[in-house]
Each structure stands twice: as structure tokens, then as C-alpha cells.
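The form predicted on its own is given below as one chain in C-alpha cells.
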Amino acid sequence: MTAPLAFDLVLCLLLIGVGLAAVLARDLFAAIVLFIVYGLFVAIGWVRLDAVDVALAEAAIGAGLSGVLLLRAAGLLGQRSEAPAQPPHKRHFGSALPCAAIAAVLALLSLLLPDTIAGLRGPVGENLAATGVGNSVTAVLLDFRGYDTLLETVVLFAALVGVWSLTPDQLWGGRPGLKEHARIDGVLTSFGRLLPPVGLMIGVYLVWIGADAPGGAFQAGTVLASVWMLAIMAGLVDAPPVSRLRLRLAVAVGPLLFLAVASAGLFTGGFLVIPAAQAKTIILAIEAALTLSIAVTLALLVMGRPRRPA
């Protein structure tokens, strides 16, 4: 047995053994942390399967930031009193019934693949030159098939709208979440001063090496996300008011220059058509923008709904 098929093994192990204790995990506690280790775990395999691309975004998104979401979920349920209307255990077994069944059918389909398939990899490193960008992921996401980053872009906005319309009158315009608080001298505090300049520094890494290398938009944005959530977790500066342009500016720029040069492509060649001898130039500046507004949607989706007055 080789060292890598030894690695692998071990990480698939880890996958199941982690993937199980979550779900069965009594401790709602232990099940999101449980479950941020799996994402990490997700993301090595990514990196095995040479994909370091998606691993950035599982690391980030999956793992980093739906961890903190859970968190805060959490940290709301903790405050009802309800008890819950079923046993875990019948609820545990009415979850995984289906996710069994799924994955499954996911494994069926897996071995049922050939054992070789030409894919798109040569059309698209034929056309890659055409795109003026160096990273193919990119190339695909921007440029050969920009519906689906366009749309998710799309969706990400419906949802932070989703989110906002849950507010009560009397507290529309005002600021998400609550107040926090955390001890001057205490870890959080220390951590929320060190590391915003340090996560603004790999976040412009990411978006500007995605171009060429594993980065881009949504890796990068998800970072920003998370270091301005530290700082404001850590009590450093306060979420803003809703209400506030700049924030509401922030949110849109990307989807509307996105649909900006998407509808420009109409005069030179149709829906999404970006000019070649303009095309890395352009996939740069939308890179940029949806950066800064996945960023700050990401982090208000975190914050959730305005809970204080401006």
C-alpha cells in the first residue's frame, strides 16, 4: 500500500467517523463543531482530488462560515424554552433515513461512471487564451458559463433581502443582531485586533491570484466576511444600520455590474459575451466587486434581521 492510498483511506475513515458523530452527537454543541471539523475534512479531500479551488470554498464557506452561523443559531435556541416535540433519537432516525438513501444513490451513480471521460477540460484549455486569465476555474465561471455565478450572486441578494424582511416595522433601518460584548483582555478581543489586517491582506490575495491560480470572489469575500465578523463578535465596532447607503451600495455593486456587462454583451455578441481583448480587465473589476458584496452579504446573513434601532 502506497503512502497517498494509505492517506486517503485514513481521510475517508475520518469522513464517515466524523460525519456520523455529528449527526448522532446529543450535544447540539459538539454536533456544530463536529460538523466544522467534517467541513475542514471535506476540504483535504478536495485538495486530494485536486480541486483546490472548491477546497477554498468548502474550507471558507462550508466549514468557516456556515460554522459560525450555526453557532449563532444555536445561541438563539438556547434562549426558547420549548421542549422539542420529538425524542433525538426519532429525529436523528427520521434525518438520516433520507440522507442514507441519498448518498446511496450518489455512490450507485459513482460506480457506474467510465472509467475515463473526456470532459471539458480540452475545450476550455483551448479557449482559455481567449479569456486573458490564467486560472480555468475562472475562466468557466466568468466567462464560459457566467449564468451560474451570475445567479448565485442573484441568489445570495434574494436571501439577504429574505432575511431583512422578517424585521418589524419599528425597527426597519435599524442595526442586525445584537449588541456584542467580550472582555478587553480576553482572547477574542486579541484575536479581533490581530487578524482583520491579516484576513484583508489574503482576501485581496485571493481575489487578485484568481485569476491566474486557486482564488477568486467568493473565497476571498468569505474571509472579509469573517474577519469583519470577528471584529464585531470581539465588541471592536458595531454592525451598521440597514439603513445606511454606503451598506446597501456595497450589497448591489456586484450583481449590477455583473448584470451590466452581462447586458452590454448584447451589443458585441449577446447575454454575457465579454469582449476577448477587454476580457481579463473585465473579469477582474466584477471579481472586485462581488468580492466586496459577498462579503458584506455573507457577514449581514450571519448577523441576521435589525434587532436594535439605528
Given for the second form:
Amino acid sequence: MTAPLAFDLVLCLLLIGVGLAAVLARDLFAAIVLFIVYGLFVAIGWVRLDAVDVALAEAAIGAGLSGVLLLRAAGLLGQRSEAPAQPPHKRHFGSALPCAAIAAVLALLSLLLPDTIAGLRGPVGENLAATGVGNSVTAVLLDFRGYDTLLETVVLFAALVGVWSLTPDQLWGGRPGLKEHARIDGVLTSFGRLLPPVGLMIGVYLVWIGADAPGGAFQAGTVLASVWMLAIMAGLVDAPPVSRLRLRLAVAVGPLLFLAVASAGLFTGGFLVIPAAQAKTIILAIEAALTLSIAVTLALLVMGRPRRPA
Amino acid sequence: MTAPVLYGLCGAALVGIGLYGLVAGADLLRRILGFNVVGSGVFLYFGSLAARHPTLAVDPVPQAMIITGIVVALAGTALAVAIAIRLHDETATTRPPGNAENRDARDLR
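Given the form predicted on its own above, I would also like to look at the protein as it appears in the form predicted in complex with the partner chain.
What follows is the whole complex; the chain from before opens it.
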């Protein structure tokens, strides 16, 4: 066995171990922390599979934002309930068996499939020049399969509408989350001052470089969202009321611009057809608008519904 | 055995583990966590198929679809968490409705 394969084997065993620990942990807080660790291991797995774009998305969104979301929820529920401590799972052998069976079938299929799958590498490589971008994943996301990304931004928007619609009537239009009380000289406040400039630069860099190297609107949007949330959690800025017009414009500008470009294509070639001559400019413009919308939407999704008046 | 096959097997195991968390989790947050483990298992399985080539780089189309999937999973998670919190506001529990312990907790209240 070669050294890289041995590394992969250890990583896979760690993934299974940490994943199992996260699902079975007695304490909810421990389960969520294990889940964050698990997400980082998955990201390393993506690097090993040579999928750096996915690794960035997994580390930022899968481990980072999902972890924050679950931790905030656990904190919010823990604060106000005097419920008895969570008992561990009742060990359900009845449900463990079908789960193991499904895993076994998937594993068997994975062994039966051929070792070489050509996939769509060829067509993507041949047509990459027409998109004006050098990163084939960005080309697929914004050009070849643009409708996926367009609908995805609509899904994010719909999820935000869904979260906001859970607001009780008297709080409608208020500010999400509870008022943050961070110590002025505490670690969180220092990080809240130190990290945003660095994070802003990394975010802008990730959009720009995403045209030719791993990166892009989703990864950059997540970095910007976390910077904003950090500043809010450190008490440096307050969460905006969800009825503010500028906020709603920021949420909508990305999908709207994308939709406008897609519809403009109807006059030149078809829905979502981007003219090859200006492809790079158009893709970068869409990416820039999407980054802003994704950053604001992701942060608002994690902050949840309004919990206090504006 | 090659690395993609190994990650495919790992993805299959993670789907099983996550499914168990999804059906057997004692409260809704744990079930949401299990749902996310299923998601990353499916993505790893799919991504390992995209890497099955001895010489060429990873197929970009599955990669793009996985990135889309990760974002959609987060949107679903955020909505599910918001619904769980609202359920907690209304009933002071995050146990799934219909659970026997859940009915006990409501009686105590």
C-alpha cells in the first residue's frame, strides 16, 4: 500500500468514526462540535479527491455555517427550557438494520462500477474557451449549467422567505437574533475588529480568482457572511431590521441580475445563453452581484427570524 | 483499490450513519444533524465517481452540482432549524411530534 492511499484510508476511518460519534453523542453540544470537526475532515477528503472548489464550499458552508446555525439553535433552545437533560438515543436496532443495508448496497455498487468513467470532462474541456473563464467548475456553474445556479439562488431566497414567515405578527419587520452583549475588551470583540478587513479582502479575492482557479461566488459569499456575523456577534454593529429596503435589495440583486441576463439571452440565442464575446465580463458581473446576495442571504438565514422589535 | 473507490465506500458508510441519526435522533436538532451527514455522504459518493479516471482531473460537472447541493442543503437546514425553534416556542420541546416522551413532557407542563 502506498503512502497516499494509507493517508486516504486513515482519513476515511476518521470520517466514519467522527461521523458516528456526532450522530451518537450523548450531549447535543458535543454532537454539534463533532459535526463541525467532521465537516473539516470531509473538506480534507475533497482536497484529496482533487476537488478544491468543493473543499472550499464544504469547509465554509458545510462545516462552518451549518455548525454556527446548529450551535445558535442549541444555545437559543437551551437558554429558555428547563427540560431534563437529553437522554441518549434509544438504541433502535430496528432502524439500524435498514440503514446498514442501504449503506451496504451503495458500497457494493461502488465496487461494481468501472474504475474509469469518462464523464463530461471532454465536452467541458472543448468548450471552455467559449466561456472566457479558465476554471472549469465556474464555467459549469455559471455558463453550461447556469439554470442550476439560477434556481439555487431562488432556493436560498425561498428558504429566507420561509424562515422569516415563522415570525410572530408583533415582531414582523424586527431585528433577527437576540441583542449581543460582548465584553468590550474580550477576545470576541478583538477578533471582531481584527478579522473583518482580512475577511473582506479574502472574499473579494475569491470572487476574482474564481474565474481561473478554485473559488467563486458561493465560497466568497460565505466568507463575507461570516465576517458580517462576526461583527454582529461581537456587538460592533447591530443586525438590521428585516423590513429595511436596502437589505431586501441586497438579497434580491443577485438573482434579479442573473435572471435579467438570462432573459436578455432570449434575443440573442436563447434563455441563459451568454454571448461568447463578452462572456467573462458578464460572468464576473453576475458573480459580483451573486456574491453580495449570497453573503447577505446566508447571514440572514443563520441569524434566523426576527426576535426583537426594530 | 484506488482512492476514489475508497472514498465511495466511505460515502456509502456515511449515508448509513446519517440515516440512522435521521430516523433515530432523540430530538429535531439531532435529526437535522443526521440529515447533513447523509448529505455529505451522498456528495462524497457522487464526487468519488467523478474522480474515477487514472490520469485526467476530476470531472467538473459533478463538482459544480455538489457545490450547488451543499448550498441547497444549508438552505434546507436553516429552514428546518427555524421550524424546530418555532416548535420549541410553541410547545417547549424539540422532540418530534408523536414521540411518547414528548406527550409525557407536555403533561408535566
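Fair warning: this is a prediction, and the values are worked out from it, not measured in the lab. Numbering follows the first chain given and starts at 1. Think of the rigid core as the biggest set of C-alphas that the two forms share within 1.5 Å after superposition.
- With the core held fixed between these two forms, P197 has its Cα displaced by under 2 Å.
- After superposing the rigid core, the C-alpha of A100 moves by 2 Å or more between these two forms.
- The rigid-core alignment places the CA of L109 2 Å or more apart between these two forms.
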